[in-house]
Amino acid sequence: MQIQSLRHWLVAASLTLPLFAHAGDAAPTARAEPTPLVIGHRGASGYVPEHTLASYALAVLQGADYIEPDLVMTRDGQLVARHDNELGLTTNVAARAEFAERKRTQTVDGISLTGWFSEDFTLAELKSLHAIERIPAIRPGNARLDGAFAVPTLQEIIDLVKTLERSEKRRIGLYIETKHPTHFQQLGLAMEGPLLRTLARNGYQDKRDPVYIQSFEVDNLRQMAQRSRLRLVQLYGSGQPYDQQAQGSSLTYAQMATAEGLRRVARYAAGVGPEKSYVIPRDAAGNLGQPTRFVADAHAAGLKVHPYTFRAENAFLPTSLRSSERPEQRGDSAAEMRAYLEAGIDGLFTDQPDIAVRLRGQR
């Protein structure tokens, strides 16, 4: 498909899918989830500009069974799906010559970051912007999509995500992650109650719904499990939570990866979302090693496994896996894959869910 008519079809997609819903018709019973879950990855963002309503569609039709919104705050608090507060690496804002006095410097997370922050435009601003590509030099191709697609709201996904189910006539989850937690906090901008209290408003409130809510924080997961019933996953990075260190505390991730670090998350959390080294590491040569007991600690202590990310380009792929020295051409991703689920995962992130789905498939 030529790349103009393939953003016609997305745009005409994202917009429209949402009207062919039937007021008469059933949403799909809940059943048991397929193993290995496939995440969409801010939707299917190997293929089309991350954290879009195309994106998020095109994932749920590739037969993702998840598709993952990162959640930022408005200034008017509103919930909208972007991988971080700053704006400038996935959408136009740059060029827009309104919004320059609006570029600053400021602290997210303990780290110096310049750019335009969500925080700082209303809704209505924001829904005026359009998305980038975030990394054009190992996908150009979803750059030739720059500008075709709106920033979208969590109403919105989650209206595109009811359509789908009833279209595919099979469930499809929400798998959302809270973005900066304590620095939206901090701003007046908590988003823990607007999204539990959107969630609920649109029939998601209990562990059989199809949502998980994830954090790379832990106090923000702890205070959800006092509010909801709903499912919620620890995720784990390098060094510490941010809320732990801005707290003082000494908690770390590598702490809480033991056995019994495991049993502690356990209390509030169903699941943990690891980066893959913490499941299985690489070796000097960037070669995968040997599996760690990661997954076995995680399961006696009654979690799930979902790691993060599974990527298709060479640049992201173990050295014996990548097809040439071009970082932006493809590897062998599914054999990446397959070496994950012999360690026992219970499903995966990845940017291109049809890969997933095919293992799943022959498997």
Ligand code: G3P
Second form
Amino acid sequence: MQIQSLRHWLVAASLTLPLFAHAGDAAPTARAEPTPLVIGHRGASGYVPEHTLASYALAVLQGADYIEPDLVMTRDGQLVARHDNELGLTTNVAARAEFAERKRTQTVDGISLTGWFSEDFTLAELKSLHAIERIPAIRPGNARLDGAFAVPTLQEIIDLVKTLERSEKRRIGLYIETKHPTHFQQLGLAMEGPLLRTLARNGYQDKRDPVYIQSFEVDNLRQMAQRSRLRLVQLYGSGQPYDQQAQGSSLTYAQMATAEGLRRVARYAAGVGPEKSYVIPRDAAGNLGQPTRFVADAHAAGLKVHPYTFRAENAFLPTSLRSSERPEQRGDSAAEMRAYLEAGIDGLFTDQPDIAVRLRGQR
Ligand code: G3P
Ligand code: CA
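Starting from the form predicted on its own shown above, please give the structure in the form predicted in complex with SN-glycerol-3-phosphate (G3P).
In what comes next, the whole complex appears, and the chain from above leads the way.
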């Protein structure tokens, strides 16, 4: 679909969503999850600015099984899709004179950040902003759409999914990440309750429902496991989960990646979302090395493995799969995906869902 058509479609869809998307609508019948599961990372963020309805819609139209909203909280307790609570990188807030005095410096997850923060804005104020491309030098095509789309709420994303389920005649999943959960808990804006309530209101409350909830932190997943039957995914980054660091625990992601660590994770999670190098590290030359035991150990613990993030531009690819020295040009992302599929992964997060869907079709 041409981007221009997509834009026209979305404008029409945004006007008609409330007419078509009701919690009582019959959803297409559930089916077994395909392998590999294709998760549209921040939507189809290799083509459209991330975390916009357009990006999610394009991911679905390209065949993604799940779309991946990262969520943060507004001052008035609403869940909106942004990768960071700092808004300057992906919205036009810096250009809005009336919000200039909201710029401040604070520590988020142990890191000092300066900018504009979602918790300082009401939903109505956030809705007056427009999304912009995070990495315009690498994705100049996306940057052409700067200003075209708004910041969506979780409910709007669900409404979009339910509408697209009808037009695509298949289930479309939500692979939701809670961003900065400890930070928002400390502000009195805990996101877990509103998230679970919103999902339940829309018919998502069982492990068979097409939802995964992911977090880089541990305790909010453990707590949600007590409150919900939805499937949970433990993300793996570097160092320590922030909630563990904040409470003085010594637990690290490396410990959680051992066979014993994975068995402990399996007590509350259905899957793990490791940074790709947990599965296949790169060597000193930046090429793919040998697969680790991570997938085998996770599978032995009963966990699905969905690594992040597969991106087609040279800037992100292993050295031998780059097409040129130019970071914005695309290399052989399919070859990278193939190596991970051979390592046994069950699904993957990708900014270009079309590449993964095509690859799956060839297997
Ligand atoms: O949630 C999987 C992956 O998205 C984690 O990384 O930083 O892109 O949210 P991030
Ligand atoms: Ca994410």
